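The form predicted alone is given below as one chain in structure tokens.
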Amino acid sequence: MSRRAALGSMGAAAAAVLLDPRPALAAPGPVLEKAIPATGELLPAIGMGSWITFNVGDDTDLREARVEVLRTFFAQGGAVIDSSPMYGSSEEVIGYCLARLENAQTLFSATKVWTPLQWHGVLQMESSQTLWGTERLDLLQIHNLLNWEGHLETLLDWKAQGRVRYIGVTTSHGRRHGDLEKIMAAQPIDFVQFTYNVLDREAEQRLLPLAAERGLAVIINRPFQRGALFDRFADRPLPAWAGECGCANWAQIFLKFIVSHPAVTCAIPATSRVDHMLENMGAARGRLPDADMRAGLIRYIETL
């Protein structure tokens, strides 16, 4: 469960005034969209991971489930879908919930390449694509920048054949920074993935203003830590300006303090829940805090 303080160190009853989605979880008015600088295509901020989350094999009820999240994801506006074949069953149950539904058109497909061997790369793009059921991936990613020299050489030419329309990087280890800064600077990429969030802000250093200079959507990982940042946060008192900005969770603050900065262009976050759903992209409605109120989100949780 990625709320798990909300679930496991809060009472019954406070868990389920958190989790009962019949409360004004969304503020009202459009779904906030950010452009990818490349083209100017507007994508929805809170799209969804899938690393865990989806990873259920052949099991029915949960691939039902799935089901759910993702018609609930769509009807609440979302479009980004991330995964990689390095997520176990995700990609294919993906695929599967996809032909169930009769709401998915605004889908953004977004998956990865992960293998040293540029040869299997190709096999591995090509099985994505099956996977999901799309005539054409929209982004693919060259996964923690595994032999990503060799596999650019192979998204490049997929590009300009048309068979997908974005190619990125992506890391989630902070110790690849200076390596993604420098493929950020140099090469003919879309799309940088790697994490940010209200307590891992290394990335606003060097990252999300190179991403500025250089034209390049970013799409944000981890915004919950794991789930780390409810354990420390769930049961402490929203922020001052929370109302202000429609925010009716802790889920909400953490992901509009992501996409409020004017670099990122999409968060993804992963749940299994209806519920949870419902919270993130509540995120994607109403005000976003400006700079005054980021600067002192920060410093509210530096006193807690």
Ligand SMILES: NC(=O)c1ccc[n+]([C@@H]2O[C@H](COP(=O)([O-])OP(=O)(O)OC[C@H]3O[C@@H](n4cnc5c(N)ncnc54)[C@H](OP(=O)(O)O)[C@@H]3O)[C@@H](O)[C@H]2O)c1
The other form holds:
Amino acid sequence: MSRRAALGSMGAAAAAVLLDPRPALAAPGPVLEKAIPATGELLPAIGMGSWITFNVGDDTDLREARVEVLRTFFAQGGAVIDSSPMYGSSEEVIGYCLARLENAQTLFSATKVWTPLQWHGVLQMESSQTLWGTERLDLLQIHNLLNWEGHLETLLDWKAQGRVRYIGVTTSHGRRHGDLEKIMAAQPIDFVQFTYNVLDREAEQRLLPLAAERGLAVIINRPFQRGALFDRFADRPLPAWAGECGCANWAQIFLKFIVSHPAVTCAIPATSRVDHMLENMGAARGRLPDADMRAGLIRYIETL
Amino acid sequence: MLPFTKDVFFRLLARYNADIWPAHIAAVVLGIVVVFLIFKPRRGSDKFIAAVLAGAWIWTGAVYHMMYLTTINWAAWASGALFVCQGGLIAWTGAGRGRIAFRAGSDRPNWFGVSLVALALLAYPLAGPLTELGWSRAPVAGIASGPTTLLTLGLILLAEGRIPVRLLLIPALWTIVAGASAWPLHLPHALILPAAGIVSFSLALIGNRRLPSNAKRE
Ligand SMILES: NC(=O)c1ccc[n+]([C@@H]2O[C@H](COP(=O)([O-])OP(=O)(O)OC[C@H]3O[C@@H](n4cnc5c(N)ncnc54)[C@H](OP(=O)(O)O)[C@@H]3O)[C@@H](O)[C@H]2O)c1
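After the form predicted alone, can we look at the form predicted together with the ligand?
Once more the chain from above appears, this time first in line as the rest of the complex follows.
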């Protein structure tokens, strides 16, 4: 099967890219959205991560700076924010920001449970809810598969009680892909989160096709390889299709590469800066690269 | 990998230093008194030095680690607890039971011990402005983990008779942890601390092997 045909068939099975005008938002143009396969609910294809970038403790100046980052995120049509109790004060800082924003109605809260102990997981999830200050968390994920059997039991129970809308599992380590695959194949989860970017493309082999086949929403972490992609490529010319797809910078190239994969629901780049947030959210607008452009990008960066 | 950026960490250090000012003056004065007493011991001076050292570990663990560092790193609860434990150990062995006599001598471990004391009390804080830390974040022995650890390694190496190696365990371990943490921040402490920890521990073991197991301390 050719790459184009493979992508096409996955596209049919997975979330469709839809264009949804959001009149309430200040940003120009419609936001690229993709559907959560389990329910059809639409999510903007670009979300936000919070590892390191939102861990500013109780430093008021830095907290206020993060309020502006989030204000920009929502103004540009963002919704999905990903965090974890592992990320120091990030959840607390997100809650601080949300309480100060008037434009956060579109929030899709995604956090994690990260502890070897099932009973402690319950306390952690309750604490997350308090820290975010939201009535109900949208997505709870088992961080790095830690005690996934135990936490999955709790999560299924919480979902049945309506305490959380979606449940999922995450990893960022290639060596856990085998375990993740088994969970994806057999367990009743809605979301899965793993790493995928122009350089780390292992997920194309099995995880992405499996997610499409099983109807799982896919969140992509480390879309910039923790920023290393900029160190490598930032001073190189953009690929030929940049203009055609409305990409003005490498951040948008990297993100559009990811979200143009038919099985991907959204990418969650992390940033501490308003200008970077604007760049990143710019990837949620305009045309997405097609299969030929994607293949061309890989060939191009391999020459750099 | 650290869960925070250098900027966030440096701002936290500056805020901690500003909040606890003028505790620095008290720490520096106590440091000078300790140096005086290791060269000119008095009655009760060994218990006094141990009490100062124990206080430094307990303060650094309870205030710096648990009240400040935990706001950006949950692992600081564990490091804070380790610091408080070390403070308790020194208080019990040195201040309570009077089992350590701190003496500046001229043999090899003592020479190294005195150098570490000087590094902790003088070079470390004065290097603040020479590195990116600047004055506002200059680490002072007694209230910052790095120089407190070096001061402790130095003073324990000055112990008369067999060196109480169990009192070196947490400081030596901390030099490795702190060195690994300073590495991604590109600070010179990344090398100084582990080197000091490894050499001190080795010198203590070598020194103790030369002495009979029941060698008197005072
Ligand atoms: N197992 C898991 O569950 C797991 C594992 C890893 C990650 N995650 C999630 O995925 C999120 C994303 O991954 P990540 O944070 O590791 O890495 P990432 O998003 O690939 O990269 C973040 C880095 O890119 C920089 N950056 C962002 N936008 C930029 C732009 N437009 N131009 C230049 N630099 C830019 C940021 O610096 P600035 O602050 O300067 O913009 C930051 O240093 C995490 O925050 C976390 O929420 C989950």
